[in-house]
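Only one chain is shown below, in structure tokens, and it's the form predicted alone.
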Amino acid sequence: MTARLPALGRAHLALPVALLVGLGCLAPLAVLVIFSVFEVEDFELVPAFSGRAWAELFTTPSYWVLIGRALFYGAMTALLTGLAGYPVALALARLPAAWKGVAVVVLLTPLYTGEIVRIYAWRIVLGAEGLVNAVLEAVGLIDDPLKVLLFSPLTIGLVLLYNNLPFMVLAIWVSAEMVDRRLIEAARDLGARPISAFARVTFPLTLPGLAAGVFAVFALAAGEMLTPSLLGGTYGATAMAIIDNLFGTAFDWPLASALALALLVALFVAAVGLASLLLQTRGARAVLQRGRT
């Protein structure tokens, strides 16, 4: 008689994915791990056990202001995504199937071209001679243009809005697709109110989709370097940005590594409490409780 293999459960058929993941994850930590105790010595690296670089990123209050600001753009962008992308995500929610289909393809028009291509177009946009201020003036609301439209953080949270809205939505909506329209309909027939029975049953069972897009969006937000250096004007310096003239112009490896890992163990740590704070919720616990089952 031949043995039997053991029937492959979810937990192994995730297990290469899990490898691979994590070794994508882990070895780059590592390398900066190692990389931010050498020290550089003629623009070259140097093996040492040295705490230079710890030293002067704790001491210097600039580098604790960039990551600061990329915090509140990621919260930011964040809150805006989730409050403009719910109900966009219940509509298509509830589209007939044969929409839906279409609906996701309109969704991700602007994530078919890159994202330069995407910057410039809204710098065109916001310019002094771009179209919103062209319509502006025609219509004898300005006098002159809007210098504030471009190169300014309202540019920055506009464009940061828009290139991460898909995906605040596409969250939300794989979570409100889960709900069982059944339990709206007890709601109602027990006497809730439409609104009633968004916020006892809709909002809480959408929960974790809205947390998943919370953390997603917040962590794309709030590494990004692109947007706020095109479009930021003096009010672009970034985080990201002193990491990439640290890590190329500079030379200066060690400080590069020191402050790309303080970032992003402040990203994390934030993007997870904002997340955590959503799924604290009966409703979404219940949801959670539901799926482990």
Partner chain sequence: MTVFSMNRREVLASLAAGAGLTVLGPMGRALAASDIVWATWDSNGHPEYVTAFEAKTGSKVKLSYLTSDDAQFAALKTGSASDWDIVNPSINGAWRYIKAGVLKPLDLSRMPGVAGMYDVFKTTDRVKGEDGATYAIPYLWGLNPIVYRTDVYAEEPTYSTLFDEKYKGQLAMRDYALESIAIAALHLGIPKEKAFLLDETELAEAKKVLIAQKPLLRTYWQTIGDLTNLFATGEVTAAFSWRVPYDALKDKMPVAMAKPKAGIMGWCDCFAIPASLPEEKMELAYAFGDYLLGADYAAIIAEIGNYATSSGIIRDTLTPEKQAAIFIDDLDVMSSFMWPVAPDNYSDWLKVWNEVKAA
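Positions refer to the first chain, counted from 1. As the structure is a prediction and not an experimental result, all values here were calculated from the model. We call the rigid core the largest set of C-alpha positions that still match within 1.5 Å between the two forms. First, how it differs from the form predicted in complex with its partner chain.
When the rigid core is held fixed, the Cα atom of residue 269 travels less than 2 angstroms between the two forms.
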Given for the second form:
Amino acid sequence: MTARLPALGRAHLALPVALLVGLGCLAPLAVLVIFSVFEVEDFELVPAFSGRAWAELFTTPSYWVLIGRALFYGAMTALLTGLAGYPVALALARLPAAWKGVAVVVLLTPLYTGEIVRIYAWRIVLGAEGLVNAVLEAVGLIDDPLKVLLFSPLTIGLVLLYNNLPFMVLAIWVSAEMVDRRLIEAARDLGARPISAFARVTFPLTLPGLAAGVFAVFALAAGEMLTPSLLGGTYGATAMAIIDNLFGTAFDWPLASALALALLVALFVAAVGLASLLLQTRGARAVLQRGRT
Amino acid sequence: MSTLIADTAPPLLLSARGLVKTYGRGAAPAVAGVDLDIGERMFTTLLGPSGCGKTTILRMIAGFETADAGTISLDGVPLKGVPPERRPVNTVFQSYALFPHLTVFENVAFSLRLLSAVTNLEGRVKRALDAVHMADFGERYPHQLSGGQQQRVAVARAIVAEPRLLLLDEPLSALDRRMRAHLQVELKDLQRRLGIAFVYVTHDQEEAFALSDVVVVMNKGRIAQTADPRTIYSRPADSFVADFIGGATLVDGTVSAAGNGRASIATAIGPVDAPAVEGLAAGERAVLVIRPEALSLVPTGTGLPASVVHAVYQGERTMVEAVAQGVALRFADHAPPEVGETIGLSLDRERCFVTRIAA
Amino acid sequence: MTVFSMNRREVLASLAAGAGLTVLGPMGRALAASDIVWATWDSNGHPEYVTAFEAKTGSKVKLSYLTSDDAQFAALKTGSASDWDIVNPSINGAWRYIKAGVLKPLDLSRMPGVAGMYDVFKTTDRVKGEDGATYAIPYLWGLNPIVYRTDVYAEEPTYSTLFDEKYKGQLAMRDYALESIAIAALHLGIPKEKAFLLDETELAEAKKVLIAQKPLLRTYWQTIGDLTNLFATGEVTAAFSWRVPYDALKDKMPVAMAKPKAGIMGWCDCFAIPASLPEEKMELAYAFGDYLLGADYAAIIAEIGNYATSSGIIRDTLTPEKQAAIFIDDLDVMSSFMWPVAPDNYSDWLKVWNEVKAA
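Could the form predicted in complex with its partner chain be given as well, to go with the form predicted alone?
Then the entire complex follows, led off by the chain already shown.
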């Protein structure tokens, strides 16, 4: 007995973390799995062990359309924020230290305004009688307001890009700060023009940041519900809103659970796939291994 | 080696005139008017304490910094406006700056892959790795190498494209003493074999002497002295050089007479007539540089009376510090006196040197 | 006042929290017997609406505002609303409260005010259980008009206007399966009695016209604040609505409310007592229910909120303008009421609606 005590002691140390992980992450998933095979009778969940919800999920194409759309929004936003955020992040990394603080505040300020405020602000900017249309009409570029600016897929793309750009920039920025400036000088010294030094040194070494950004932005954009529903017009249906509807209004918890699980699995597989593709590169591996020698 | 410079002065490779560089408004200039000539195949060392401007000069030659004033020419061609990648100059960085995501082979091949037409890339990389005894490590990544090995790869990477000039920015400073000594020998050997001119930056006087054909001692952004190591040691141009080289005792005094390469100087330990720097005048304040080898023990009661304050055992000899007339004198001896003992010291004037007080 | 509250964002949070926002916080748990907690919409229960009751009975009415009908139901179902003494089901949703057994059967003889109710509310079966007992008393009602811009529409719009190509890009529908599909049915000519009882073929027809309608719509509106904003910013000129945008904007732009002949969607909130209410509180609860059917409440909510109660008790004392404003100038309107009520095949409706939106 006494011989086992030290091992037991170490196990105790890990226990709180294990409990947290279990309760915080796995327990809700388990609940969803269980709910998805229950039935609802008279607004009570009955442990009926029925496949009804899953059968309905698999036979209703519109659910899969919406899951596909979530994946598309996520991937598209990750791509666009990556393209737009990369130069911003690199520029930030090159700012004098004093200006970096200012830059962070500017970058993050939109996040503090709250989603609803931002959504209504976008309506003021992009609406038929909004800022952009007013300016375009004033300078005579258009005669009738551009209605496609608001309540269209374009709006969803634009706002998802705007909402998620700070997360992408932050992730790449941290990564860019960790790239030793002397490596860039070394590349220049060895004959690389600036663009070539970027492609051969900076870019590969900032891939971990890009991967983190992709992972975060993909999940955030794919799970976004308010922006599509309030700015996407008739294109704004999302799997999230349907799940909400099924839980609340329809009281169909089994189907809501099944759809939530399906969405979760799809998003998780896609996000992990995207991020690990990026982390497989030798640049990313080099950065991740650096601490281990 | 002094004869090498004097008799067979090599063709001029790099020439800098009037270099000035200031960082930030109101700051003292990092480089305050420097003229510098580097000969072909020469090993030139910029030596000085940190902040003396030696690294800045290196970075201006490499193209990472732009001079506020002055010109640099290589092979007679001005380098103004030429970006680093188009200068036939390569650098070995203090921290090696190896690309962590590339293998040793790819690190070394980096510059060759950027050239449009390279024949025998693999052979050239192999040869460069061979030159630094790293041929077997091509597939390793930098993080799998020791500090000394990384340093060798950094050298191989910098020489593979056969630059006209190799710049080395304190390349050995991160290594332990034994590895440093070992690599000094290798570097010197490599430089002779390749025939490439090296410009080497260090704050370590021993390293500078061990490696260099020419040493440029720098102080506060200016050149204090440019000469071969032996001259720097025996005929320091001013009190800063003498002090920075180390080991010597500097005694203030007033010149009573000067001329023909000699000067008489009145000091606390009495008047001394010794070889001197050119251009001293009677009545001028100056210093007497007393090297340890200029002092020897004589029977007590003869010579200069002094009292021993320290004796530091260093193996085959012992460094002794003794005070005479309030002046601390250092010398080496095989049979050291006891601390507290009163001794007699003899001064070999021909091994002393009278030089200017540095600005 | 919302009959079907669908504040989507709050549903899950409220389900988790188990209750609406209790205005008075945890103190409510220690209430005296003369205090009563009314769970209701903020628009039904301004503090000044209940001061007359408090003066008459010497009791205190604590207001606990609901966030959604679903949250109210869930809170009662899970027992996490133990401090609520009076609750607020809608006439159309009452059946699920009754079926779930969360309401007490009511003794109408303890509420004399019932006698003054309009017949349509007095005789409705929607508040009766299978046992024939009454579980909820309608007390406040209104109708959901089409709100439109009189400068854009020469004639009063009908439901078919919402499907008219001519107004492409300036129409809006509520993001809500029950009402939107019923409106499509009315547009297709299905009589109002059958509009909530669609068979499979009719649902498919409705789905077709709703998909065809999508390009005509500016958007689906989510909350009434959302729709008010859409009117105010000129994005939308006609929409199936509540009266809120009309009241908010009638002084700023030319807006009006249309009551389509095909059938008017009504809403109606009910007074009900949770099954768990202790006997000693029943007296005060009945008194409060009777107050909601009385003159004091009717007068003040007509004045401030522009709503009519289910009792005709003060109708004749109001000006014709006020009567028109709260839709009781012409009592025939009541015979054209349609009560949106979820049909047995409601899950099919939801599926249709989801398919329309995902199309």
